[in-house]
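Encoded as structure tokens, the following chain is the form predicted alone, with no partner shown.
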Amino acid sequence: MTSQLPTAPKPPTADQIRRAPKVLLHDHLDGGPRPGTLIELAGETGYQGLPETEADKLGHWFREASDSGSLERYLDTFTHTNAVMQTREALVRVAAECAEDLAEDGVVYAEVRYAPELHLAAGLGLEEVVEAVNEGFRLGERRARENGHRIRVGTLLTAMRHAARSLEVAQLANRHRDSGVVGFDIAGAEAGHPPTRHLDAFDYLRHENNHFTIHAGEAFGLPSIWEALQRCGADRLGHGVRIVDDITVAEDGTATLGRLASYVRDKRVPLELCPTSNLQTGAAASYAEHPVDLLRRLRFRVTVNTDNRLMSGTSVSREFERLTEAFGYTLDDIAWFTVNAMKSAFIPFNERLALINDVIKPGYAALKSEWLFTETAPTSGSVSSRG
């Protein structure tokens, strides 16, 4: 009788994945409400602006519109989730059930960024938003503990870069950077509005020794790149998938990096890519496509992440399953991207090798070992290596 042994690592199962522990880097607070909470929420406020008003229905509007092809359609969809997210209940309770959401789904820490400037038409200032949205935080991390799961969420504020207030921003950020804001964040429509009209926040930023990244290289192309880094200085890339337009591939596969290109992987600049995302606003054409593969085969800084996850329909797990359908993927590979993200978190040194070495590497080990027994258990016909 012979031993039948696995002559390579088979792809993990949704199971594993989901159980695996993760790490997410770029998820919009306003982009992953409940649909339940957003119709009942609106009930609340008065707010009759839902294009449905099951649950079900929404969640699948919300998918359908986000699916345009376009970054701008994409972006009108957060019309919704703002409206209903005006007091401080709101947020409590959206940030709450993000923190038991994310820690349901395997993610150990996370960083959600949202724009203060977009929650005050009901009469909150700026101080009052930050306090809710921490407040929610708490919340779910107590609520995820109570249900087995841990789970650390930092949040990023988000400067809207077609606006005015990113100073102003930048030093609310600065002011709760021990409360829980660990940065700060540009975002909106790339095109027209380049990170530069905000030098006055990335120069005091730095100033204060603080961290931030940009939304750059998701519609916009290489020049949105090299600005955020070169003029502007930001720590990581929001995106950032059209590095890719810097990078030549031979028929024979020899890829060859232009100096920008080169400049990214030799910094470790870290890339926050988005695939589901990015293939609803045009950026990829397909998940088999998308130039995930080929930055992780060439060694960039380069880390999966949500984006949205009521308008992609996601999760971190199911990214994980798509580029694992894709591209055969792993649980070292996942692990890879995983500690990626979290030696590109910006929380201090000490923190992200804590949470690699106590968390993250463990949870995987664990999840090896249960792959190995099931793989070499005894089966019809043969015998298992431990026998």
Ligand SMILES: O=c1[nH]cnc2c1ncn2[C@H]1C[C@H](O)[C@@H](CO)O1
Given for the second form:
Amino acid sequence: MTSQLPTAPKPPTADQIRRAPKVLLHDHLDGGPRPGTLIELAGETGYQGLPETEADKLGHWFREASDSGSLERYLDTFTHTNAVMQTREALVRVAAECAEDLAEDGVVYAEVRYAPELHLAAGLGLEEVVEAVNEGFRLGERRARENGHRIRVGTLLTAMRHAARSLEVAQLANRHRDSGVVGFDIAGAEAGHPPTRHLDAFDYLRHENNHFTIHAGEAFGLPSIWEALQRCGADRLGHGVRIVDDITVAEDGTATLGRLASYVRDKRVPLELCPTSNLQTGAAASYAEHPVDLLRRLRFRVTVNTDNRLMSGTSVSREFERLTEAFGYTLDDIAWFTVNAMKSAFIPFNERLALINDVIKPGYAALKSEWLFTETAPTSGSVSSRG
Ligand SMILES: O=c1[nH]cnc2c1ncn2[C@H]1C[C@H](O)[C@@H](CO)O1
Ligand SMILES: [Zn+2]
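Could I see the form predicted together with this ligand next, after the form predicted alone?
What follows is the whole complex; the chain from before opens it.
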């Protein structure tokens, strides 16, 4: 009887990556509308400011305009998406399409964030904004199901760090915690806007046993991460990529962690990494140089996210494709990132566990066993293992 040695797991194809169940924790609703939808909504609402009037060109414009290497200029592009997301109908539509697009990309669980305070310009109140977005997500989940996809979407309410509505938004998130809002976040330009300005919001949420993440360690380094964790009590770090500033790698590959990096790893603080977004805002120079792989090898609680699908022309699958090209990741690696993300979600523990055991693990097992059933599968007498 012949017996082959186990072969190295193969890199997954783009199609396998898309069909693999994935979890997304960091995605902005106003960073992901379809370009065609923006054009139609601009027509309906009379917004004249869109820089292009054809969908392909508009998508391209967003990617180019977001490539400047500066977070501040990157954030300027949101003026256009938020300009047309001011009515109930527009919010329902954008949220529904978001759920459908994520489901089509193989995402089974997502936490999508948005800042209610940015959607009040045409007269909606904060409550109405949340109700419209919730309605849109429920509609999108239903449509996805009709198309054979299963997805569950929770939202995070974001407060803008340069503004002064964080306590109000935190209270809003708490009121809606049993109707689709699973947590809170602060976003916006990091430099000059420390999260400690919003301590009352974080204290309130901790008092209520609620959950929050903070954009930190993206444009600004370790002090921002330290504040988010030790002064504010964040459950997760939005980006957090600059934690590598506290890690030294010697020539022989030995890594030494400083106190903060050790704390982040020891406490299993989830890092919501967003590789393409980091390339655009200057936090990393290329995929191959992105800290995601060092952090993965050091077994930080790393997750892979999109941040803004429109500005980055990306999807969760595309992020994994780029990382697979750069680091040779296998389906086992993608499953590891996915389980990390599911463990770090803000929904109850029993639901996270059920998604891991009943959806994610069986999904990867099914993908990994597909080679057994192809026409060219080896017959008896050879033993091989594939990824
Ligand atoms: O990566 C980001 N860093 C900081 N702020 C961001 C990022 N992506 C989006 N935002 C801002 C712009 C949006 O209007 C706001 C709410 O989604 O959050
Ligand atoms: Zn973000």
